[in-house]
Each structure stands twice: as C-alpha cells, then as structure tokens.
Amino acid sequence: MTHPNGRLTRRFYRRDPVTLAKALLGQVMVRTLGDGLRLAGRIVEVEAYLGTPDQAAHTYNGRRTARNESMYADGGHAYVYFTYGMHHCVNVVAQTRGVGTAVLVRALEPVEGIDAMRRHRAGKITADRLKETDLCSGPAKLTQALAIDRALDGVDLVTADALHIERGGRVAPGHIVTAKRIGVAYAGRWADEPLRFYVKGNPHVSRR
C-alpha cells in the first residue's frame, strides 16, 4: 500500500479509523518546508475518532462546518484544526468522502530536521536546552515542531509535497498499547472508549 517513492497510497487510508490508527503507528510523517528542508517523525501515538456516533468527534451527530469540512474529505487528506486559541492539531482522514472519521496524530519520534524542530519549539526553553523527547511528544508540540498550521488543512497526503506520510516499519500488535483518549471528558461514555494507541515503551509518547 505504498507508492514507488515510499508514500502511503489512497488504499492505505480508506479503512475504518481504528484499523488505520494502528496501521499509522511506525509510519513517517514528513513536512517539507518552502526551502526544501524535510522535517520528519515516526508516528508513535494516535487516537481514532469514529464520526457521527462518537461524541468526541468534531463530526458527531453529522455536524458539518467550515472548520471541520476537511474531515469529510476522502481518506488520506489532512484535517488541521486550531484549538484553545493557541494550538494546532493534525489528523489523518480515514475511510471515504463524506464519512467524517479521522485519526489524530498525538506524538512523533523525530528522525529528520531535528535542529529546525528545536528552533520552531523554542520559547521559554531555549532551542539548545530542548530534549528530543520535548519536540513532538504531544499533538500541539508536533505541529509546532513541524510548522503545521491551518494553511495545510485539507491537503492531500497522497500527492502533496508540503505534507505526506511515508512507509516506516509496521508495529507488531504486541507492541501497541491501547488506552482511553486524552482530553475528551465531555464526551459521555465515549470518554472511556479505548481509542488511543501508542508504541509500548517509546519515550516520545505524550502520556503513558
């Protein structure tokens, strides 16, 4: 399910969000900046959002707005949203056009462009003092590190140069930890659904 150049194909993404979430673990998210610099990280933590019935999903009950329109795109598009007035989060759309399911990318293990990631993440902590495990260990951290914002909302991960996903290594089922999603206490019984998946023992995971 990969292109000759290593990109994941449309078929890879056209799966239910739980299956896709687990399959994305170990794959490599690549952000290419305007000057050609590649920033990349191996996906080590994700959350599945199941669309219409899922009270934690932005498409719950068929909600459709300008903000979440990209979540209704065909599988393999990016859904980038802005939250709490300060953070961006990047999702990978699952299934097919009009369904409204997606996988939130929660953490990456940096593999390329680490110096640039440090510069992007620098603030109260200076770039030289940031540990690698501080760079992409959370959904808002990784979008800052990779310079992902709403300008990339709706991009096609199969064809776009600015943002795509390449084949990494498959994570064996025995190395995948299943847990509750984070930050969805408002979602009734859906708050307790085991829809977060991460690579066992990986130091870049946001929370164990």
Given for the second form:
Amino acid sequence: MTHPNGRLTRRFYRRDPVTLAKALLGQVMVRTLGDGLRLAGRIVEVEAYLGTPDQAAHTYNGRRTARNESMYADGGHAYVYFTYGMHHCVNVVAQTRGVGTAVLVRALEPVEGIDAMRRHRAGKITADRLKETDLCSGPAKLTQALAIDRALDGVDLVTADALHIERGGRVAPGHIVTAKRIGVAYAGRWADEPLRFYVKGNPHVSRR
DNA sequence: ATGACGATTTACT
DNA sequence: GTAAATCGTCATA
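The form predicted together with the DNA is what I need now, so please give it after the form predicted alone.
Complete assembly follows, chain above in first position.
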C-alpha cells in the first residue's frame, strides 16, 4: 500500500474531493527547491471544491479556460492559481481527468525548512520576528512560504520532485472539524456547504 | 478594448 | 473592524 519513496499514490488521489480532503489532513506537502533544499509542512486545513455543480468552484458549470485547465487533470496533479493580483493558492486535483474537482490546501504545520519559510514570508516584519504560526496559516501564506507559483501549475504530485506529498500520520475522524468554506460568499447556497476540514485545536489553522 | 472581479493578506483606524 | 493593495483573467462589446 505504501509507496516505496513514501509518496501518496495515484490511487490515493483518485477519490471524490470530500474523501480526499479529509484523507489529506496529516499528510506532508514537500517543496524541493532548485538547490535541493526541502520545505515541508503537515496539512492541517483543506477545502473541497465539487466541480460543475459547485458555484464556488472555478470549474462551476463546466467553465474551462487556460487558467483552470489543470483542475481537469487526472487526480494527483497540482492546480495553482493566481488571485487578488498578488496571491497564489495550491489545490490537489481529485478524481480523474476531465472531472474538475479539487482540494484547496489552506494551512500547513511547518516541519522542514522553517528558516527558509521565514525568509520567504518576511516583509515589514523581519524573518526573525515572525511567529511560526504566521508562516503557513492560510492558502496564500503557505504558497509564499514554500515558493509555490504558477510555474508549478499542472505538475504531477505522484512523480514531480519540485512539489509532492508524502505519507504522514492519518488524522482520526474524531479530530477533524467540519465547517463552511471561507471567502466564497458569492456562491449562493454553496457558500454554506460544510466543505472545509481542519485539525481540531491545531494552532496553524487559518483564523476566523 | 474595456471593466469588474476575485477560493487573500496586511496594515491601519 | 475596515480598507487598501494589485493585476491576470474572462465576459461583454
């Protein structure tokens, strides 16, 4: 069952987005930079996007453009998009080619390469003053910390070195909190669907 | 060609 | 709590 190198298998990803979202909690997202440095974090918060019927999804009503094309890739690929003129967010594609469902990774608990994450996140506040809970506690914070941008859109997480996911501990159902998704008020009744999942009590979960 | 809009974050009042 | 930042993308014309 476990892949030799510890990565999640294609089979793991090819499930419905809700099942995949919950299964991704506890797994470890790994970003390998050009110089070989590894940046890694345990996934502690995710949201499921259900595709064609889901008004909050980029693939709502079958919308298919150059921007969201990779959301239609086979399960296990990355869908990275740019938004608000300054932020990137990363999704894990679910199911199979042509379906258009995915899981947005909203927060990580830093595990490896924390100093580099601090440097990537430093701005007005210097790297040494950043709290660890400010590094990956939001979908655009974690992409900044791990240096993830559109250059990684469409990569296959099953085979790529630059970005992949390794097996971590599974989070027991009793430790998973279910809630409404964030930032999708425009989505009508879909804004209230319980499609956000996070690890109960984890300090790295995005606030609200 | 143009305009409106974000699956957000940060800084400020 | 409120608002600014900031621009690629897409629907409309």
